[in-house]
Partner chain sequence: MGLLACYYCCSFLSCRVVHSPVGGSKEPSGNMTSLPALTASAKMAAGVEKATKDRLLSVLGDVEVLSRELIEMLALSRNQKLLQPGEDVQILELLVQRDREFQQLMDVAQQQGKVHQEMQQLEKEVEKRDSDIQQLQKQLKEAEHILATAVYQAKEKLKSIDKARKGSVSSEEIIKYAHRISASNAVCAPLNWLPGDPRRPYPTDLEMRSGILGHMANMPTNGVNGHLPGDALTAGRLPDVLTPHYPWQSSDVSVGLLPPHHGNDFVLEPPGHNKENEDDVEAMSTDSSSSSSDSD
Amino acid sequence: MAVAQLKAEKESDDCSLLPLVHDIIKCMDKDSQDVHQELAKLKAKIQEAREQISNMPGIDCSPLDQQQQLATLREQVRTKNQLLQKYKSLCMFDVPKAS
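Model, the form predicted alone [one chain]:
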(Lines of atoms letter the chains of each structure in order from A and count residues from 1; the text may use other names and numbers.)
(Lines give C-alpha, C1' and ligand atoms only; values in the text may rest on other atoms or scores of the structure.)
Protein backbone atom coordinates (compact mmCIF):
# COMPACT_ATOMS: atom_id res chain seq x y z
CA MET A 1 0.00 0.00 0.00
CA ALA A 2 2.88 2.38 0.76
CA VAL A 3 4.36 1.68 -2.67
CA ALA A 4 1.11 2.65 -4.38
CA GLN A 5 0.92 5.84 -2.33
CA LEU A 6 4.52 6.73 -3.17
CA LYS A 7 3.86 6.10 -6.87
CA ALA A 8 0.73 8.27 -6.75
CA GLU A 9 2.71 11.08 -5.09
CA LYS A 10 5.41 10.89 -7.77
CA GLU A 11 2.78 11.05 -10.50
CA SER A 12 1.13 14.05 -8.85
CA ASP A 13 4.51 15.82 -8.63
CA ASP A 14 5.16 15.26 -12.34
CA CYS A 15 4.42 18.51 -14.16
CA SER A 16 5.52 17.40 -17.59
CA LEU A 17 3.21 18.83 -20.23
CA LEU A 18 4.91 17.28 -23.26
CA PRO A 19 3.03 13.95 -23.17
CA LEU A 20 -0.27 15.82 -23.11
CA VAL A 21 0.78 18.08 -25.98
CA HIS A 22 1.89 15.00 -27.91
CA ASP A 23 -1.52 13.37 -27.36
CA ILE A 24 -3.26 16.53 -28.58
CA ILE A 25 -1.15 16.59 -31.75
CA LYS A 26 -1.87 12.90 -32.38
CA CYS A 27 -5.61 13.52 -32.01
CA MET A 28 -5.42 16.44 -34.43
CA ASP A 29 -3.53 14.33 -36.98
CA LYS A 30 -6.23 11.65 -36.83
CA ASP A 31 -9.08 14.19 -36.97
CA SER A 32 -10.30 12.59 -33.75
CA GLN A 33 -13.07 13.97 -31.58
CA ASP A 34 -10.90 13.41 -28.49
CA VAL A 35 -9.07 16.71 -29.00
CA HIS A 36 -11.37 18.55 -26.61
CA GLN A 37 -10.87 15.89 -23.96
CA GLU A 38 -7.08 16.08 -24.34
CA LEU A 39 -7.19 19.89 -24.20
CA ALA A 40 -9.19 19.67 -20.98
CA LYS A 41 -6.50 17.38 -19.52
CA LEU A 42 -3.82 19.90 -20.50
CA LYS A 43 -5.77 22.76 -18.97
CA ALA A 44 -6.21 20.78 -15.72
CA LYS A 45 -2.50 19.97 -15.60
CA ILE A 46 -1.57 23.63 -16.10
CA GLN A 47 -3.97 24.65 -13.33
CA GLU A 48 -2.47 22.01 -11.02
CA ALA A 49 1.02 23.35 -11.73
CA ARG A 50 -0.12 26.89 -10.93
CA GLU A 51 -1.55 25.74 -7.60
CA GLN A 52 1.67 23.90 -6.73
CA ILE A 53 3.71 27.01 -7.51
CA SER A 54 1.49 29.26 -5.42
CA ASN A 55 1.82 26.85 -2.47
CA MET A 56 5.62 26.75 -2.56
CA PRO A 57 7.32 28.04 0.58
CA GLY A 58 9.04 31.37 0.12
CA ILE A 59 7.12 32.31 -3.01
CA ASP A 60 5.86 35.44 -1.25
CA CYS A 61 9.41 36.65 -0.52
CA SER A 62 11.20 39.06 -2.79
CA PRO A 63 14.49 38.01 -4.39
CA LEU A 64 16.32 40.34 -2.00
CA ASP A 65 14.67 38.67 1.01
CA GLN A 66 15.60 35.26 -0.36
CA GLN A 67 19.23 36.36 -0.82
CA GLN A 68 19.32 37.65 2.75
CA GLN A 69 17.90 34.37 4.08
CA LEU A 70 20.46 32.44 2.04
CA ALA A 71 23.31 34.57 3.41
CA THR A 72 22.05 34.04 6.96
CA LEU A 73 21.82 30.28 6.48
CA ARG A 74 25.29 30.13 4.95
CA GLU A 75 26.70 32.06 7.90
CA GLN A 76 25.02 29.63 10.30
CA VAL A 77 26.51 26.66 8.45
CA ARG A 78 29.96 28.26 8.51
CA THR A 79 29.70 28.92 12.26
CA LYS A 80 28.51 25.39 12.97
CA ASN A 81 31.31 23.91 10.89
CA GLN A 82 33.84 25.95 12.84
CA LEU A 83 32.38 24.75 16.13
CA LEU A 84 32.38 21.17 14.91
CA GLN A 85 36.06 21.42 13.93
CA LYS A 86 36.85 22.97 17.31
CA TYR A 87 35.13 20.14 19.18
CA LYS A 88 36.76 17.51 17.00
CA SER A 89 40.18 18.86 17.91
CA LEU A 90 39.54 18.44 21.65
CA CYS A 91 41.06 15.40 23.31
CA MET A 92 37.74 14.31 24.85
CA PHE A 93 36.79 12.43 21.74
CA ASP A 94 39.92 10.29 21.61
CA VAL A 95 38.74 6.77 22.28
CA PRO A 96 41.37 4.42 23.71
CA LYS A 97 42.07 1.42 21.52
CA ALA A 98 41.24 -1.97 22.97
CA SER A 99 44.32 -4.20 23.34
The other form holds:
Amino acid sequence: MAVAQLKAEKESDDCSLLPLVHDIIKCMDKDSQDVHQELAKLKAKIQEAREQISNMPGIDCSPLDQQQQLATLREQVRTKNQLLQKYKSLCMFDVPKAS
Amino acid sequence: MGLLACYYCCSFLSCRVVHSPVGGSKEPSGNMTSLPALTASAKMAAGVEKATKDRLLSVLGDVEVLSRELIEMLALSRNQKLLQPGEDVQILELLVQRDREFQQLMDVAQQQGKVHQEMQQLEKEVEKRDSDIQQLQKQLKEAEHILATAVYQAKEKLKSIDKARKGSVSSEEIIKYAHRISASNAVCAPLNWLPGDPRRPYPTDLEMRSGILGHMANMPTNGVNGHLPGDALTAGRLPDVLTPHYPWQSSDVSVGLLPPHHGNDFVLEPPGHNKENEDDVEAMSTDSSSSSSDSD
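In place of the form predicted alone, the structure of the form predicted in complex with the partner chain is requested.
What follows is the entire complex, opening with the chain shown before.
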Protein backbone atom coordinates (compact mmCIF):
# COMPACT_ATOMS: atom_id res chain seq x y z
CA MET A 1 0.00 0.00 0.00
CA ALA A 2 2.76 2.38 0.96
CA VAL A 3 4.69 1.41 -2.13
CA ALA A 4 1.72 2.17 -4.31
CA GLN A 5 1.26 5.52 -2.63
CA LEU A 6 4.90 6.38 -3.13
CA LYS A 7 4.62 5.33 -6.74
CA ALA A 8 1.58 7.53 -7.20
CA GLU A 9 3.36 10.48 -5.61
CA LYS A 10 6.32 9.89 -7.86
CA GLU A 11 4.06 9.83 -10.90
CA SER A 12 2.38 12.98 -9.67
CA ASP A 13 5.74 14.66 -9.28
CA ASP A 14 6.73 13.49 -12.71
CA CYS A 15 3.76 15.34 -14.14
CA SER A 16 5.02 18.66 -12.90
CA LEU A 17 6.71 20.89 -15.43
CA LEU A 18 8.05 23.37 -12.93
CA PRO A 19 11.43 21.65 -12.41
CA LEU A 20 12.16 22.01 -16.10
CA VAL A 21 11.13 25.67 -16.06
CA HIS A 22 13.30 26.15 -13.03
CA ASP A 23 16.26 24.58 -14.83
CA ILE A 24 15.71 26.88 -17.79
CA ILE A 25 15.63 29.94 -15.58
CA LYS A 26 18.79 28.82 -13.84
CA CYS A 27 20.52 28.37 -17.19
CA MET A 28 19.34 31.83 -18.24
CA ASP A 29 20.69 33.33 -15.04
CA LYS A 30 24.02 31.64 -15.62
CA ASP A 31 24.01 32.55 -19.30
CA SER A 32 24.59 28.91 -19.97
CA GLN A 33 24.44 27.48 -23.44
CA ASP A 34 22.35 24.60 -22.14
CA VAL A 35 19.23 26.71 -22.19
CA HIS A 36 18.30 25.46 -25.64
CA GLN A 37 18.70 21.91 -24.49
CA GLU A 38 16.52 22.60 -21.47
CA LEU A 39 13.94 24.24 -23.69
CA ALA A 40 13.90 21.15 -25.88
CA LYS A 41 13.41 19.03 -22.79
CA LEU A 42 10.44 21.13 -21.76
CA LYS A 43 8.96 20.90 -25.23
CA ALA A 44 9.46 17.12 -25.31
CA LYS A 45 7.97 16.80 -21.85
CA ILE A 46 4.88 18.72 -22.88
CA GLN A 47 4.50 16.62 -26.00
CA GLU A 48 4.92 13.44 -23.98
CA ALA A 49 2.27 14.65 -21.56
CA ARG A 50 -0.11 15.29 -24.44
CA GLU A 51 0.39 11.78 -25.77
CA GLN A 52 -0.04 10.31 -22.33
CA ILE A 53 -3.29 12.22 -21.90
CA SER A 54 -4.54 11.01 -25.25
CA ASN A 55 -3.86 7.39 -24.31
CA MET A 56 -5.27 7.48 -20.82
CA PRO A 57 -8.46 5.41 -20.55
CA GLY A 58 -11.66 6.58 -18.97
CA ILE A 59 -11.09 10.33 -19.14
CA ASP A 60 -13.43 11.02 -22.03
CA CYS A 61 -16.04 12.12 -19.55
CA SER A 62 -16.12 14.11 -16.39
CA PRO A 63 -15.73 12.36 -13.04
CA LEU A 64 -19.34 13.10 -12.23
CA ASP A 65 -20.58 11.49 -15.45
CA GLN A 66 -18.28 8.56 -14.87
CA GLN A 67 -19.64 8.07 -11.38
CA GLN A 68 -23.14 8.13 -12.78
CA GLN A 69 -22.22 5.51 -15.36
CA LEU A 70 -20.60 3.42 -12.66
CA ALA A 71 -23.71 3.67 -10.52
CA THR A 72 -25.85 2.67 -13.49
CA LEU A 73 -23.68 -0.37 -14.15
CA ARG A 74 -23.79 -1.39 -10.52
CA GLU A 75 -27.54 -1.02 -10.55
CA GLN A 76 -27.74 -3.18 -13.66
CA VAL A 77 -25.64 -5.90 -12.09
CA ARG A 78 -27.71 -5.76 -8.92
CA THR A 79 -30.98 -5.96 -10.85
CA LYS A 80 -29.78 -8.85 -12.97
CA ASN A 81 -28.54 -10.69 -9.90
CA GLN A 82 -31.92 -10.24 -8.28
CA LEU A 83 -33.63 -11.49 -11.42
CA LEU A 84 -31.44 -14.57 -11.55
CA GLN A 85 -32.04 -15.26 -7.88
CA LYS A 86 -35.75 -14.88 -8.47
CA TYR A 87 -35.64 -17.37 -11.33
CA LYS A 88 -33.56 -19.81 -9.36
CA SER A 89 -35.85 -19.64 -6.37
CA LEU A 90 -38.95 -20.48 -8.38
CA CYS A 91 -41.04 -23.46 -7.30
CA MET A 92 -39.28 -26.51 -8.62
CA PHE A 93 -41.03 -29.77 -9.28
CA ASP A 94 -39.90 -32.73 -7.23
CA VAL A 95 -39.16 -35.29 -9.88
CA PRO A 96 -39.39 -38.76 -8.36
CA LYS A 97 -36.21 -40.68 -8.80
CA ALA A 98 -36.48 -43.97 -10.62
CA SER A 99 -35.66 -46.67 -8.09
CA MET B 1 -5.27 41.09 -26.21
CA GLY B 2 -2.56 40.41 -23.76
CA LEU B 3 -1.71 37.33 -21.81
CA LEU B 4 -3.49 38.36 -18.66
CA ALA B 5 -6.68 39.18 -20.49
CA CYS B 6 -6.63 35.68 -21.96
CA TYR B 7 -6.63 34.23 -18.50
CA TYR B 8 -10.26 35.28 -18.02
CA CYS B 9 -11.43 32.79 -20.54
CA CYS B 10 -9.54 30.00 -18.77
CA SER B 11 -7.94 28.82 -21.95
CA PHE B 12 -4.68 30.04 -23.24
CA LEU B 13 -4.81 27.60 -26.07
CA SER B 14 -7.72 29.29 -27.75
CA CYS B 15 -6.22 32.73 -27.29
CA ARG B 16 -2.67 31.83 -27.97
CA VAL B 17 -2.89 32.72 -31.64
CA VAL B 18 -3.69 36.32 -30.86
CA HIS B 19 -1.13 36.68 -28.16
CA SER B 20 1.14 39.59 -28.51
CA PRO B 21 4.72 38.83 -27.71
CA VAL B 22 6.18 39.89 -24.46
CA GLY B 23 6.75 43.57 -24.44
CA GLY B 24 3.50 44.35 -26.28
CA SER B 25 0.39 45.93 -24.85
CA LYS B 26 -0.32 44.74 -21.36
CA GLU B 27 -3.08 45.16 -18.87
CA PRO B 28 -2.46 47.26 -15.86
CA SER B 29 -1.16 45.23 -13.01
CA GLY B 30 -3.97 46.35 -10.75
CA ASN B 31 -6.48 44.22 -12.64
CA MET B 32 -4.78 41.03 -11.61
CA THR B 33 -5.68 41.15 -7.96
CA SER B 34 -9.05 39.40 -8.47
CA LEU B 35 -7.90 36.91 -11.06
CA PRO B 36 -7.56 33.81 -8.85
CA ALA B 37 -11.13 34.04 -7.59
CA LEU B 38 -12.52 34.56 -11.06
CA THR B 39 -10.58 31.69 -12.51
CA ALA B 40 -11.67 29.40 -9.70
CA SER B 41 -15.33 30.08 -10.30
CA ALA B 42 -14.92 29.80 -14.03
CA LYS B 43 -13.07 26.54 -13.60
CA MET B 44 -15.83 25.16 -11.41
CA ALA B 45 -18.46 26.13 -13.96
CA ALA B 46 -16.53 24.68 -16.85
CA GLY B 47 -15.27 21.61 -15.00
CA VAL B 48 -18.73 20.26 -14.32
CA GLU B 49 -19.43 19.60 -17.97
CA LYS B 50 -16.00 19.28 -19.55
CA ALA B 51 -14.34 15.98 -19.91
CA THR B 52 -11.19 15.38 -17.92
CA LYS B 53 -9.19 14.93 -21.10
CA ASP B 54 -10.25 18.33 -22.39
CA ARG B 55 -9.46 19.96 -19.09
CA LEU B 56 -6.06 18.30 -18.96
CA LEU B 57 -5.19 19.41 -22.47
CA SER B 58 -6.42 22.90 -21.72
CA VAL B 59 -4.41 23.20 -18.53
CA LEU B 60 -1.36 21.72 -20.21
CA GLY B 61 -1.67 24.29 -22.94
CA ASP B 62 -1.92 27.00 -20.31
CA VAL B 63 1.21 25.75 -18.63
CA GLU B 64 3.00 25.70 -21.94
CA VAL B 65 1.99 29.25 -22.79
CA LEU B 66 2.71 30.57 -19.33
CA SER B 67 6.13 28.93 -19.35
CA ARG B 68 6.93 30.46 -22.69
CA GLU B 69 5.70 33.84 -21.65
CA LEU B 70 7.67 33.70 -18.44
CA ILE B 71 10.85 32.65 -20.20
CA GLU B 72 10.46 35.30 -22.88
CA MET B 73 9.65 37.91 -20.28
CA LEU B 74 12.71 37.02 -18.26
CA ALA B 75 14.86 37.05 -21.37
CA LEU B 76 13.58 40.48 -22.38
CA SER B 77 13.87 41.82 -18.88
CA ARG B 78 17.50 40.84 -18.84
CA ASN B 79 18.10 42.70 -22.11
CA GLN B 80 15.76 45.70 -22.18
CA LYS B 81 14.50 46.15 -18.64
CA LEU B 82 11.07 47.15 -19.94
CA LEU B 83 8.86 45.07 -17.72
CA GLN B 84 6.97 46.47 -14.84
CA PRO B 85 8.15 45.13 -11.53
CA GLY B 86 6.07 42.26 -10.16
CA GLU B 87 4.51 41.14 -13.41
CA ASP B 88 6.84 38.22 -13.84
CA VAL B 89 6.06 37.18 -10.29
CA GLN B 90 2.36 37.16 -11.07
CA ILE B 91 2.91 35.07 -14.16
CA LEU B 92 5.04 32.75 -12.11
CA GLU B 93 2.25 32.41 -9.57
CA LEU B 94 -0.19 31.62 -12.35
CA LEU B 95 2.22 29.08 -13.72
CA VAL B 96 2.56 27.41 -10.32
CA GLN B 97 -1.18 27.40 -9.90
CA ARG B 98 -1.73 25.90 -13.31
CA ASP B 99 0.94 23.32 -12.71
CA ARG B 100 -0.68 22.32 -9.43
CA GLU B 101 -4.01 22.13 -11.15
CA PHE B 102 -2.46 19.98 -13.84
CA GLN B 103 -1.13 17.57 -11.26
CA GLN B 104 -4.49 17.41 -9.53
CA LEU B 105 -6.15 16.67 -12.85
CA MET B 106 -3.61 13.95 -13.51
CA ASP B 107 -4.50 12.39 -10.18
CA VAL B 108 -8.17 12.61 -11.10
CA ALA B 109 -7.38 11.03 -14.46
CA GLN B 110 -5.59 8.15 -12.79
CA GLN B 111 -8.54 7.59 -10.49
CA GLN B 112 -10.82 7.72 -13.48
CA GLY B 113 -8.64 5.06 -15.11
CA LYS B 114 -9.19 2.82 -12.10
CA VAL B 115 -12.90 3.50 -12.22
CA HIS B 116 -12.78 2.71 -15.92
CA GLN B 117 -11.27 -0.69 -15.16
CA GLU B 118 -13.98 -1.32 -12.61
CA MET B 119 -16.59 -0.33 -15.17
CA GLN B 120 -15.12 -2.75 -17.65
CA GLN B 121 -15.35 -5.53 -15.10
CA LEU B 122 -18.92 -4.56 -14.37
CA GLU B 123 -19.73 -4.58 -18.08
CA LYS B 124 -18.29 -8.07 -18.39
CA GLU B 125 -20.36 -9.11 -15.43
CA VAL B 126 -23.46 -7.60 -16.99
CA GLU B 127 -22.80 -9.51 -20.22
CA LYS B 128 -22.37 -12.72 -18.26
CA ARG B 129 -25.61 -12.12 -16.40
CA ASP B 130 -27.35 -11.39 -19.68
CA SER B 131 -26.20 -14.69 -21.15
CA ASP B 132 -27.32 -16.51 -17.99
CA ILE B 133 -30.71 -14.86 -18.14
CA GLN B 134 -31.11 -15.68 -21.81
CA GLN B 135 -30.19 -19.30 -21.22
CA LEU B 136 -32.60 -19.49 -18.33
CA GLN B 137 -35.29 -17.88 -20.42
CA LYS B 138 -34.72 -20.46 -23.14
CA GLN B 139 -35.06 -23.28 -20.64
CA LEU B 140 -38.23 -21.77 -19.23
CA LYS B 141 -39.71 -21.53 -22.71
CA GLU B 142 -38.93 -25.19 -23.35
CA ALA B 143 -40.55 -26.11 -20.04
CA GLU B 144 -43.57 -24.01 -20.94
CA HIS B 145 -43.89 -25.82 -24.25
CA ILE B 146 -43.68 -29.24 -22.58
CA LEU B 147 -46.20 -28.25 -19.94
CA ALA B 148 -48.59 -26.84 -22.54
CA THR B 149 -48.46 -30.10 -24.47
CA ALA B 150 -49.06 -32.09 -21.30
CA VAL B 151 -51.99 -29.89 -20.32
CA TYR B 152 -53.52 -30.23 -23.78
CA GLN B 153 -53.24 -34.01 -23.65
CA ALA B 154 -54.68 -34.09 -20.16
CA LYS B 155 -57.64 -31.99 -21.27
CA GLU B 156 -58.25 -34.34 -24.16
CA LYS B 157 -58.21 -37.29 -21.79
CA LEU B 158 -60.64 -35.53 -19.47
CA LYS B 159 -62.94 -34.91 -22.41
CA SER B 160 -62.88 -38.57 -23.39
CA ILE B 161 -63.47 -39.56 -19.76
CA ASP B 162 -66.50 -37.28 -19.55
CA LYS B 163 -67.78 -38.61 -22.82
CA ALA B 164 -67.38 -42.19 -21.61
CA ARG B 165 -69.15 -41.36 -18.38
CA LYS B 166 -72.11 -39.86 -20.19
CA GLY B 167 -72.55 -42.91 -22.39
CA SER B 168 -71.69 -45.44 -19.77
CA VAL B 169 -72.99 -49.02 -20.02
CA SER B 170 -73.33 -51.09 -16.92
CA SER B 171 -71.24 -54.17 -16.63
CA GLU B 172 -74.32 -56.30 -16.05
CA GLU B 173 -75.67 -55.39 -19.45
CA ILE B 174 -72.36 -56.24 -21.07
CA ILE B 175 -72.32 -59.60 -19.33
CA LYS B 176 -75.89 -60.28 -20.33
CA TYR B 177 -75.15 -59.43 -23.93
CA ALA B 178 -72.05 -61.62 -23.84
CA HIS B 179 -74.13 -64.49 -22.55
CA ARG B 180 -76.73 -63.92 -25.19
CA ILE B 181 -74.37 -63.88 -28.13
CA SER B 182 -72.37 -66.78 -26.79
CA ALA B 183 -75.44 -68.89 -26.07
CA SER B 184 -76.41 -68.83 -29.72
CA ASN B 185 -72.98 -70.01 -30.82
CA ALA B 186 -72.66 -66.87 -32.88
CA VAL B 187 -69.08 -66.22 -31.95
CA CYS B 188 -67.78 -69.63 -31.11
CA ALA B 189 -68.72 -73.04 -32.30
CA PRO B 190 -69.51 -75.73 -29.77
CA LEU B 191 -66.70 -78.05 -28.92
CA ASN B 192 -68.42 -81.04 -30.47
CA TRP B 193 -69.40 -79.19 -33.57
CA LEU B 194 -69.32 -81.14 -36.77
CA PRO B 195 -70.13 -80.19 -40.30
CA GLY B 196 -73.83 -80.13 -40.67
CA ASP B 197 -74.47 -79.06 -37.13
CA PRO B 198 -76.93 -76.13 -37.18
CA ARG B 199 -75.28 -74.57 -34.10
CA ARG B 200 -73.05 -72.51 -36.30
CA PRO B 201 -70.53 -69.98 -35.16
CA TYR B 202 -71.50 -67.44 -37.74
CA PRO B 203 -74.48 -65.10 -37.96
CA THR B 204 -77.55 -66.33 -39.72
CA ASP B 205 -78.94 -64.63 -42.76
CA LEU B 206 -81.61 -63.08 -40.64
CA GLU B 207 -79.08 -61.68 -38.24
CA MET B 208 -76.91 -60.40 -41.05
CA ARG B 209 -79.79 -58.59 -42.69
CA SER B 210 -80.91 -57.06 -39.44
CA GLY B 211 -77.48 -55.58 -38.98
CA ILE B 212 -75.85 -52.51 -40.48
CA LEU B 213 -74.68 -54.33 -43.57
CA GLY B 214 -78.18 -55.53 -44.20
CA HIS B 215 -79.56 -52.05 -43.93
CA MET B 216 -76.93 -50.79 -46.31
CA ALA B 217 -77.99 -53.47 -48.73
CA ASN B 218 -81.51 -52.10 -48.61
CA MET B 219 -80.48 -49.02 -50.55
CA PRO B 220 -82.12 -48.57 -53.95
CA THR B 221 -78.95 -49.48 -55.81
CA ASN B 222 -78.95 -52.94 -54.34
CA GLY B 223 -81.35 -54.25 -56.87
CA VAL B 224 -79.10 -53.06 -59.61
CA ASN B 225 -76.18 -54.93 -58.12
CA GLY B 226 -78.10 -58.07 -58.71
CA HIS B 227 -77.25 -59.85 -55.51
CA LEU B 228 -80.66 -60.34 -54.07
CA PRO B 229 -84.16 -59.10 -54.80
CA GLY B 230 -85.44 -56.39 -52.55
CA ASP B 231 -88.53 -58.25 -51.43
CA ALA B 232 -86.43 -61.18 -50.33
CA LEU B 233 -84.17 -58.94 -48.30
CA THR B 234 -87.06 -57.26 -46.56
CA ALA B 235 -88.51 -60.63 -45.81
CA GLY B 236 -85.37 -61.43 -43.85
CA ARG B 237 -84.73 -64.70 -45.53
CA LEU B 238 -83.41 -66.11 -48.73
CA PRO B 239 -85.72 -66.82 -51.58
CA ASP B 240 -86.94 -70.26 -51.53
CA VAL B 241 -84.87 -71.35 -54.43
CA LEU B 242 -81.68 -70.26 -52.62
CA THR B 243 -82.54 -71.51 -49.17
CA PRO B 244 -80.32 -74.45 -48.39
CA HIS B 245 -81.94 -77.46 -46.96
CA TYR B 246 -79.98 -79.75 -44.77
CA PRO B 247 -80.92 -83.20 -43.64
CA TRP B 248 -80.62 -82.30 -39.96
CA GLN B 249 -83.17 -79.58 -40.22
CA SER B 250 -86.42 -80.59 -38.71
CA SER B 251 -89.39 -80.81 -40.90
CA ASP B 252 -91.14 -78.13 -38.86
CA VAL B 253 -88.51 -75.56 -39.57
CA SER B 254 -88.29 -76.38 -43.19
CA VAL B 255 -92.00 -76.39 -43.53
CA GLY B 256 -92.16 -73.00 -41.84
CA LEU B 257 -89.51 -71.53 -44.11
CA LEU B 258 -90.35 -73.13 -47.36
CA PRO B 259 -93.44 -72.66 -49.45
CA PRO B 260 -95.95 -75.43 -49.38
CA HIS B 261 -95.09 -76.74 -52.80
CA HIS B 262 -91.65 -77.71 -51.59
CA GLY B 263 -91.43 -81.03 -50.01
CA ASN B 264 -89.25 -82.16 -47.14
CA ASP B 265 -86.88 -83.82 -49.52
CA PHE B 266 -86.21 -80.66 -51.43
CA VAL B 267 -82.50 -80.19 -51.82
CA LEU B 268 -81.04 -77.16 -53.47
CA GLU B 269 -78.24 -77.97 -55.74
CA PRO B 270 -77.00 -74.91 -57.56
CA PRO B 271 -74.89 -75.39 -60.64
CA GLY B 272 -71.50 -76.71 -59.67
CA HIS B 273 -72.58 -77.43 -56.17
CA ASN B 274 -72.06 -80.83 -54.70
CA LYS B 275 -71.83 -82.38 -51.30
CA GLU B 276 -68.07 -82.25 -51.12
CA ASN B 277 -67.96 -78.49 -51.70
CA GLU B 278 -70.49 -77.97 -49.02
CA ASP B 279 -68.47 -79.93 -46.53
CA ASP B 280 -65.39 -77.91 -47.40
CA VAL B 281 -67.16 -74.67 -46.83
CA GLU B 282 -68.51 -75.77 -43.50
CA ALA B 283 -65.12 -77.03 -42.43
CA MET B 284 -63.57 -73.71 -43.39
CA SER B 285 -66.13 -71.78 -41.45
CA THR B 286 -65.57 -73.98 -38.44
CA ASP B 287 -61.88 -73.43 -38.63
CA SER B 288 -62.26 -69.72 -38.88
CA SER B 289 -64.63 -69.60 -35.98
CA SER B 290 -62.37 -71.70 -33.86
CA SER B 291 -59.42 -69.56 -34.70
CA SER B 292 -61.35 -66.41 -33.88
CA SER B 293 -62.51 -67.92 -30.65
CA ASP B 294 -58.95 -68.82 -29.83
CA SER B 295 -57.91 -65.30 -30.39
CA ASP B 296 -60.54 -64.16 -27.97
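Between two forms, the rigid core is defined as the largest C-alpha subset superposing within 1.5 Å. Positions refer to the first chain, counted from 1. Please read these numbers as outputs of a predicted model, since none were measured by experiment.
Each of the two rigid parts keeps its shape between the two forms, while the smaller one turns against the larger by 58°, per C-alpha superposition.
In the rigid-core superposition between the two forms, residue position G58 carries a C-alpha shift of 3.0 Å.
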